[in-house]
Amino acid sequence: MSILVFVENAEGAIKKTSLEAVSYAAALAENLGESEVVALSIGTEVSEGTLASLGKQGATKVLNVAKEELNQGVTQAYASVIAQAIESTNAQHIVLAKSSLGDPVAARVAIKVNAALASNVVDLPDLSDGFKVKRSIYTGKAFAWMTLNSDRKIIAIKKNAIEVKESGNDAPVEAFDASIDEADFSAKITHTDKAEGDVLLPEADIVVSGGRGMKGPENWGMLEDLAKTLGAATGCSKPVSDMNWRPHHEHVGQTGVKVSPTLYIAVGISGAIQHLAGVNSSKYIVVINQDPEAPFFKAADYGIVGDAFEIVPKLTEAIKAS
């Protein structure tokens, strides 16, 4: 039996979150004593060479559904293709990354193939007695241990919780001919607006975020400079996006994007609990705020009390000089 991993791509590359998913599947295969880790790619946007390189993360084979009509992630069509691949490989364990595509797709697949589904999983399962997984709940404020009771199991992993494996050799790539039903395309994608900038916020390793303390949208250049210097994505607090200083998709927190970067730098953000809910799985947090009583300092690893307008440019210069 094999483990199937659904990999997502973006702009010709496999998403980092999917590399994490393949690495997770490889480790799971080892723990379960399975020999096959089959990665499934949908669409024609990624080259065969890139797909083959999934062998480095531990894929033993890559199935490629190279159909142009599947270049956009239509939920129902993807769910149907994945379900066919599960049947064809007789996979009992299916792994994917939790994402805006992964979530709705995984839910539909779970019903199609009668699988138990655990989402937001942060670690490999405990196999000592059944199949138990640890998942993040209460928006990062706690964990739950859950038993999956069906033969088939789907695991959607939380981003940045699993280390990407970088060894091994290329894997063979095989065409997989899934049948597509017109009805699966009932939702038509008419337009896609991509955010500007090189680094996507949900997947960024470093995030530089600004709050109401930045005083206005005209002051964001300073944060963008810092972000650029660090190769980081930019984020913001909710009032900032509510006032249209920054686009909605940059809003981090309970009701916005949840990030789990290695480093989160918060500038002029008070650290309200709803904001913290979106960042508390960051590995390290740096807070810059002029108010020494700002609640964010309690969640921070490093703090600087001072005026953002003085500190941020100094910090950018110091990083450049280092």
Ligand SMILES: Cc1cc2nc3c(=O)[nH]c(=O)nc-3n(C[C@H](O)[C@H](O)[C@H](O)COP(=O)(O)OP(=O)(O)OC[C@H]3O[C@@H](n4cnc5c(N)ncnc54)[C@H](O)[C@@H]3O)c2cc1C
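Can you now output the form predicted alone? The one shown was the form predicted together with the named molecule.
Lone chain follows.
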């Protein structure tokens, strides 16, 4: 039997979260004694060479559904294709990344193939007594353990919870001719507005974010300079976007964009619980604030107490000089 991994892509590249999913599936296969990890790509935006490179994360084969009508990520159609791939490979374990696309697709696939679904999974399953997975709940403030009892199991893994591992060689890429019909497109994406910026906030590996401590929109230049130096995206707290200092698509938090970068730098943000809920999946958090009692320091891996208008330019200069 196979383990099937659904991989997402963006602008011609495999998403990092999907590389994490493939690495997870390879480790799961080793624990279960399975020999085949099949990655499934949908759409035509990724080259065959890029798909083949999934072998370095542990895929033994890649199925490619190269249909242009699937490029927009219509969830019903994706669920139909994935369900067909599950039947074709006889996969009992399906892995994907938890995401704005992965969440609705996973739920639909679970119904189609009668599978148990665990989302926000942060570790490999405990197989000592059934199939028990550890999940992040309450926006990362607690964990829950769930036992999956059905034959088929779908695991949606949390961003940044699994390390991407590289070994081995490229995997063979095979065309998979899934059947899709009009019913799969009962809802269509008719228009998409993409956020502006060199680095898109939801996909950024580094985020530089500012709050009311920046004192006004005219002071954002130094944050943009730092972000550009680091190859980062810029974000902001909710009050900042509410005051129109920054566009709303940069609002980071529970009610805005949830981010999971490797590095999140918060400048002049006190750390309200709603903001923390949107960034607590970050691997490392750095807080710069002149208030030593700011709640954000309790969640930070590194903190700098001081005037951001002195610290940020010096930090940027130091990075440029390194």
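Everything quoted here is computed from the prediction, not taken from an experiment. Each form is matched to the other, and the largest set of C-alpha atoms that superpose within 1.5 Å is called the rigid core. Residue numbers count along the first chain shown, from 1.
Trainee: If you line up the core, does Ser281 shift 2 angstroms or more at its C-alpha between these two forms?
Mentor: The answer is yes, as the C-alpha of Ser281 shifts between these two forms by 2 Å or more after core alignment.
Trainee: Taking the rigid core as the reference frame, tell me whether Asp123 has a CA displacement of 2 angstroms or more between these two forms.
Mentor: No, because once the rigid core is superposed, the C-alpha of Asp123 moves less than 2 Å between these two forms.
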